[in-house]
Amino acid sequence: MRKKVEEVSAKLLKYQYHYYVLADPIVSDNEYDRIFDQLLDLEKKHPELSMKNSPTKRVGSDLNNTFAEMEHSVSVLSLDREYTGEGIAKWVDKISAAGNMKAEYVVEEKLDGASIVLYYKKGILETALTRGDGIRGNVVTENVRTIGQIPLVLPEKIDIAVRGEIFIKKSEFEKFNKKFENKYSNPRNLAAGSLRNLKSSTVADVPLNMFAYEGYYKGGKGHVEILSDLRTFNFPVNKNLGLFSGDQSFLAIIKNKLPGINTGPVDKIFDYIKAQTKKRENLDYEIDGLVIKVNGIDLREDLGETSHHPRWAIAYKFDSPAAETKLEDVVIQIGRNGRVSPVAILSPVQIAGSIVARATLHNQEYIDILELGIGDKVSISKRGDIIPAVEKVIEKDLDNPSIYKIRPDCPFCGTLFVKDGAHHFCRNEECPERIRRAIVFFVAKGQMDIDTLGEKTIEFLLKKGFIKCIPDIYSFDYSKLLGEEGFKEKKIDNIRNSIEESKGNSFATVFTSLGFAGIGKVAVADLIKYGFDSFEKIRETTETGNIEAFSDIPGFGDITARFLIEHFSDKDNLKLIDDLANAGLKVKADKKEGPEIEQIFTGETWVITGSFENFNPRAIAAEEIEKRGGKVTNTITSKTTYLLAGENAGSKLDKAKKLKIKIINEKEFTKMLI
């Protein structure tokens, strides 16, 4: 029997090897889903001979999956880099100036994905890590098993480390996220993402290809013959390569064991960057530059390394990224909502006009696909021109090379934090800077627009104790401030006047000013539309447990009807609800407050870019789309019915071009909505 399967598994391993490298399927996909299954049966009732590297490990396992460090046993180093062509021709004169004029140079695509490390002994799949620190990464190994273009098992016995790339093509990329309503921002994050998913099973369904780039094993003898060696142990390598040297017969034996590979003399080098450069846009994935490195192996043993990149390898990067800067540490905010946000505090630096020193950095999943640690020379830009994120680490720290983690409590109330999805959570209703956000959301424009109680008022309010929560603002004896320091008698009664007159905003401004999760301006909206016009009746349908009558509501879903019945069960949201009527605020909507918006864009799909004048941010505009019955989405499709364009519209104007998509400026939405 145990030969039977070996039998099997070889000629299921052949085809998967056809489908998923050479994209030549050599049998039916019913006839594979016979033997595939054929397998699966046999290894159901001989447990004992299911094999670690079987290819029914290709569908991944439900069983969660945990991320143990692991040293890597081969150098793990980055690059470093040049943007412009000056700059590779002085490394290449540096080089042939050490004495190596006979020196041969292998140009690269630099996949901008997921870095990988593949461990075989005896030509199976031991071990796969990520890159981490450099020193150790995390052992994601059933992940792995499950990317169809990664050979579990050699044609050779082999012991040998490959170097590689994940990443995601961008067609499949778009079809994948579409399933998802655009919840992923780019095919580099989905797939780092991807290789540490706790499900394996989940891991399966995600379009992930790779590239091999590197080979560690003994009789390595130049780069190209160790690229076409990998070729013979069935990994995909990227036929877009350049091999440059001034031995003719050298480039000539080359070319017969890589078919398609450009070849030239070490002067072309920079001809052939230009040729790749204009291709970039025409590939099926992203590239984010090109690598030049040195062929012979015994060369690149004499040039070394230093302690964070090899000498005889460089990156040339297309562009400049929009900013580098150090990581000089990283603060935790919690939100209203007890959410945890990591905040990047960084050296200063100027990007598109501004002087950035912080950066958003999600969550610690995010934090841990970028390898991210304090020290780090980092990349930044500005998403959307808004926000500043940290995109990657361009080099690791040398005397820290650690990834950053999350503390596990509360640097306010200091208590644990609860994971729940992507983020941690501070529990504690009583927790200060969680009372202290939700009173100045409360207070902020767009929402009660108290604009005499700024944050360092509230935060002098709280300190001395005259406030403890939101209902405590209308409560309060202002007249207690006289005597205070920067507070008089107009600052004290322009307070007063100011509070007295946010008692006149609409039931649905007070609604969403409690900032409830989940329950925004447009779902605010929609409760009013359909009769939910107070909160009496929120209650009272809460009460009753029939979430249908909310998630029956067009737009609004499962998801958010339970997030109000949650608020609504809860005695000390409904005990602030009562606070606030009884201060005199409206707990229900006015006759004019729900009036039908004209639905003119039913049926139609919007996607908002650059920035603009009268919709800063653009998630005003998008609301506006939504409340007339259109749809709002990231990416620009054949089925996109506008684009609203805005200054530096930037890479998806080109794209509704192409495409000839109607495009819509500020001013003409302005007059759509009118």
Contents of the next structure:
Amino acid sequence: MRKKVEEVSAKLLKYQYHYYVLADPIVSDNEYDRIFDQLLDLEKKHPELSMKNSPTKRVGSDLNNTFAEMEHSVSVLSLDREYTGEGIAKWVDKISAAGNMKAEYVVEEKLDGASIVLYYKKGILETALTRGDGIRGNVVTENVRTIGQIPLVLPEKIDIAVRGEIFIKKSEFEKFNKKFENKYSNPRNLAAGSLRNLKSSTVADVPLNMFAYEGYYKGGKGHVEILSDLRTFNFPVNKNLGLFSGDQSFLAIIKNKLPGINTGPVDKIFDYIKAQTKKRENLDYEIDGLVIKVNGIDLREDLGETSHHPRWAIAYKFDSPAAETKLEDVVIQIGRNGRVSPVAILSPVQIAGSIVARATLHNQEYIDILELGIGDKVSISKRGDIIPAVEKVIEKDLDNPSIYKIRPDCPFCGTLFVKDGAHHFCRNEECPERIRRAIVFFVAKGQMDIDTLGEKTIEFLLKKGFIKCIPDIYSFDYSKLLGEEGFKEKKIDNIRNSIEESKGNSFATVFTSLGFAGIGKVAVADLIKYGFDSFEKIRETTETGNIEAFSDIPGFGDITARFLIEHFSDKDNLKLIDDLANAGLKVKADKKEGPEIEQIFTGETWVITGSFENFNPRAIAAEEIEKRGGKVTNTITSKTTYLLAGENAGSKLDKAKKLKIKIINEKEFTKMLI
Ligand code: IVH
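In place of the form predicted alone, the structure of the form predicted together with 2-(butylsulfanyl)adenosine (IVH) is requested.
In what comes next, the whole complex appears, and the chain from above leads the way.
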């Protein structure tokens, strides 16, 4: 039986190699599926024979991965870089000047994806590590197994480490991203993020590709020979390669081994670089430059490496980055709802006309995807020309390599962070930073707009213990400030006046100023529009536990409804609302409050018949008509303007047709309302 399993596995591995690596399948999809199912079946019946590297493991598992760290056993340096042909020429000259006139050079594409190192023992994939900080990487083996192009078992039982790039084709990225409403910013981040996805079954759905570009094993002679070996070991190797040497017979040998390779004398490197730069746009994957490498392994060893990069290779980068700077520090911000945001503190750099010194890093996942640590050189962009973003690490701080980790506890209150989705949260409602942020939000422009209470003043009031929460703003005796530094009579008067004035703000403004998670301006306006026009009404409905009362509000949905119920079940929030009511703030809408609805149906008479998907009961449709100035009656007459007809409309429909009254269906009606 063992033999049978091995036989079927070998067959399937061969099929996978032809399909994924050569993009040239040798059997039909049906035949492939048949063999796949056969192996699955065998493994199910004889689990003891199921190999860790079985080709059936390509589909990934639903179990949560954990990404342990492990030390690299080969050195994973990054590349030094130049932005001009002259820079590259100088680099080549330097190598020749050191007595290496006969050096051969290889030119490869510099793929813009996620770096990976694959470790094989006796021909079997043991471990896949991300680059990490260059010394230790994350173990992402289970996810890497799902990438069809990566051989799980090699045709030879050798120990080898292979370095390469995981990437996604531009065309496939577009297709994939469309399915997810364009939530991914670029193929590189999606590739890097997928490697760290918790479920390998999800990774199996991402169209990941790989190119292998360095191999470390006993007996490797020169780089092109290694690449040729990597190909015979079934690794995908990029065909766009150039080899430059004065030795004609060597070029001829390699041409045989690596068909399609470009060759020429060393002084032709620069023409080749030019030609490849032009071809960049036509490629279906992203490259951000070319890599020029010394071919001979002995010469590589002679040249050696600095602590940052090898002296035997250099990157020719197409574009100098919009802005390059250093990550000086990361600070933790806590939002009013407890969400943790790591913020990059950068050496100030000019970009698109302004100085950038900070950029959000979103969350730990984003930092992990970038493999970002303090001291690293980074490139900065302004997304949409406005928001500064750290795009990628250009060079790690190899004197002190690290990847930034968000601390386990809140720096303001010491509470342990809780992870929810991609983000960390401080769940302590009494966290002084959350309270400070909530107050700052409450008084800000666009909310209660108490402009005399700036951030500095709020911080001062908090520090002195004069205020502890939002309602305290209204109960504090501001005359106590007299004599404090910077508080003169006039300033205190101004504060009092603007606080008093804020009591005139609408209910909608008070509500949104509370900054409840998920309940912004639009949600508040919808609540008021659909009759939940006071805190009291919302509280009462929450008490009945009838979530549909909220989730039925058009555009509201389950998530907003749940948020609302959560907020209005929270004792502290209810006390906050009571305190605000006692302070004299508006806790219910004035009659005219809520967006004015255009009176588009004025003078019209409507009749409604049949049943509707979204206006159930029909009274809801009637209400919409009346709100817009129309009249709703029961019987069709010659005076009827429209018949709103739903499913299974009966005699009224016939009568309307007879009288040539205009008939409107649900879809048309909905359109009229918007
Ligand atoms: S060679 C020590 N070759 O570029 C030299 N790197 O800045 C090993 N990269 O982290 C790297 N394409 O992820 C090499 N053809 C290529 C490459 C390549 C992309 C990436 C790699 C590395 C980064 C260096």
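The term rigid core refers to the most C-alpha atoms you can superpose between the two forms while keeping them within 1.5 Å. If you're wondering where the values come from, they're calculated on a predicted model, not measured in any experiment. Positions refer to the first chain, counted from 1.
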Aligning on the core only, does the CA of F511 end up 2 angstroms or more away between the two forms? yes
2 Å or more on the CA of D205 between the two forms, with the rigid core superposed, yes or no? no
